[in-house]
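Next up: just one chain, as structure tokens, the form predicted alone.
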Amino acid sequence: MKQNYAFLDENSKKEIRRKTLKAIAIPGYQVPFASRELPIARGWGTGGLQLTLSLVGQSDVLKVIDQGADESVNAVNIRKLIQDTTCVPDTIHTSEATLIQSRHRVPEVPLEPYQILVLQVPLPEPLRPVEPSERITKQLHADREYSGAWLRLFEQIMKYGSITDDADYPVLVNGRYVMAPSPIPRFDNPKLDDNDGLILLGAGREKKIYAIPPYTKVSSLAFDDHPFEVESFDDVSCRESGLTGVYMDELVDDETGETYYVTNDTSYMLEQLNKAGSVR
């Protein structure tokens, strides 16, 4: 059976392209695009699929994280699927990859301006849990309108006495529009300021693209007397590595009940230990 190239239709990708360009266009604003159906459902990232496939080239070079993990089922699928349709090169290695799709994590090792990073999203939209109507948030995004965001954070001071979300902390990029920066760790937010790389955010079932062009300032919400702050690993280092600085999985010993910590990112974990001198 004859296949297009990377799966989709050219006419497909190309609107996801066009749409791609507004997204640079305007940092962090949300544009709606034509989600197409793939072989896997939605809710389990078509959206940042949709992406990679409209922007995989024969040159290119692929990593597909998920969770921090290279070799997670949904990792390994979404990875066969590209491959299987372009025949591209495939990497665990970071700064070896010119497009790299990722769930939920930011890698470790810093974009280089060559690379172009792809965040699966599930629901892109940071106003939805203070206002349910799309038509509404619209409006909000475009008056500027922003207290509910505001107000949600305010709120989570007063009931518990800091700030809670700790995966999706919304952003305000360029100044202009809060963005949804898909469930990454507080730890990652940092990440997306004044990024060499580019950042592109897809979420198929709501069929939104949008982005962070690199050099753009992003900063997290965030009150003067409670200013944001990230997930600390201090005190903490990798039990497999001895790494520290870095996002880390807490875990419990089955025999000992003892609580450890291991580098969430996988294969920046292994290319340390690979290294002459590990840090073990």
Given for the second form:
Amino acid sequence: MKQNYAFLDENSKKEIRRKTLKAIAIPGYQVPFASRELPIARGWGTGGLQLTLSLVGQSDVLKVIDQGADESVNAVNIRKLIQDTTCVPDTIHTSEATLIQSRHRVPEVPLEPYQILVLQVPLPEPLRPVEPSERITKQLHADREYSGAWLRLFEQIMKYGSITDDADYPVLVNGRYVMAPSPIPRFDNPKLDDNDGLILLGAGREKKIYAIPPYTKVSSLAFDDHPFEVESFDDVSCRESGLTGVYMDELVDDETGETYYVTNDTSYMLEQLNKAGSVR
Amino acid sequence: MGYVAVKGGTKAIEASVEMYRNKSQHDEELDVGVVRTHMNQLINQVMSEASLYDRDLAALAVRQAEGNMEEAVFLLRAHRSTLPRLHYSTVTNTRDMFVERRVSASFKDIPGGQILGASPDFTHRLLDDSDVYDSGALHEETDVSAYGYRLDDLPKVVDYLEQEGLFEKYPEDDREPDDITKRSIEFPSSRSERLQSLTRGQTGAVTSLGYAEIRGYGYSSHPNIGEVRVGQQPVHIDPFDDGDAYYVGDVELTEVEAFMPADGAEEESEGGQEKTFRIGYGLTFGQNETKAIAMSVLDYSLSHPIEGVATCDDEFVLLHVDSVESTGFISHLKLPHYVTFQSVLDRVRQTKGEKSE
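If the one shown is the form predicted alone, what is the structure of the form predicted together with the partner chain?
Whole complex next, starting from this chain.
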């Protein structure tokens, strides 16, 4: 069957762009939108994909990441759909891309002002763990009533001795809205703060778009005596590249049974390895 | 020479798609027309859940999905996203429906009579391996000539209750509905949002929640079906908004009005409350009687909520009955979650460390 450019009909794309503008205007605020059904399953990145499809133009260069890799099955699948319906060129190099759709990671290479990072979001509501009702969480956001979010962290400290929130660690955006940064690791939270690029977040099933405009203050919720902590890879290095200070995958050697680590952002690791004189 | 990491996601995906296609290749071709005529009930359900009335495309989706309901609905909904929405129909009145089947469980002798029509309700569910189903041999045409009423102008059973003063008619509300495919539902929901969500809801999910509602959670009582009608509903559009509407075709609908005995809440007469009837409403594309009945139960429970009952909570019901959304999110658990799991590991190890200190 013949398909529209970027799959969706023009009115749908226009509506999504309008909601995106609103999201940019109110950093961290979840703008409801009439999420469309796409040819990939709900929960597999349809929110991010709708943002990408409504933004992608012929002059864009596309990068799609899932779990830090361009070759991960879902990344391949999403990239194929975008390319099949738009024919835009793609790249694995973060700095070459104008539009980057990602699941679970902010790339290691810092964003440039001309770049847009689209994050796929499964659960956009940061207050959901403390309040199941959408009607009530909306009210809480309106009242800037975030004691539930703070109390949750406090209770974790009381129970386990430290904050146990793992990925999708809540952040305060522009001093106003508490926001779920999508399930990026805590390691990536600091990259959101005062970023040069535009970061858009789309939740297809939950029908929300939200944004972190460039140069916006983003801080992770924490206490003075229990400061925010990222995942610790301090005493390990990447077995392939020797890189340190990046997010790592923990793997087990088939032969020796030993645990080893590899850089999670695969394209970044390749770039480092392929730099002249870096061959190990 | 540079380093090349192990790659292969693209190849692996292509191979998986290829295997899936090969697996679904069969010796015999299955003609879409055959699906369309033989899998009528499946097509009705798929059209209802996909909110797209097109028997040919639904048949195509059913064949492509190998008979998997959720998959067929998914295909049709995705296709729907590519279509521009050009018009809304004018307000249709189901009193104009050309009725093919109509039963009342409340009154024996309804004006216009009970019309059993085509239904599996009274068949014995015995597996039949005779070739009646394959041969296409038709039984003798049923003689309907003796019927004395106009089938496109039948009165409604609820009219009788209204005449008796046992049912208070709500004022008509012909405002344009909130279109949930163009604006997301916000809570508290409007009735038009509720009715749209329920009619798009997964047949099984709507049935289960409706069942829970009358079995003991919530309304917890036996509703009476005033009328189930199935028939062809004419649809008109008014493209220039000048009152000059055009007939665009018929859609097959199932409509249910369920009578729910309830307390007359507001005007308590002296010496106690009065019992009265309220109505629960269900409407689906195609012949989907069980779903439409369950929908009417849920329409009632959402319009007259009881505190603390899940099936009376519009968020709980409306956000969870959608097939594309629920199957999508459940199935996404298959996707890799290496990054987040690494983060969980880090925290679990941390708490272990805190304990041993």
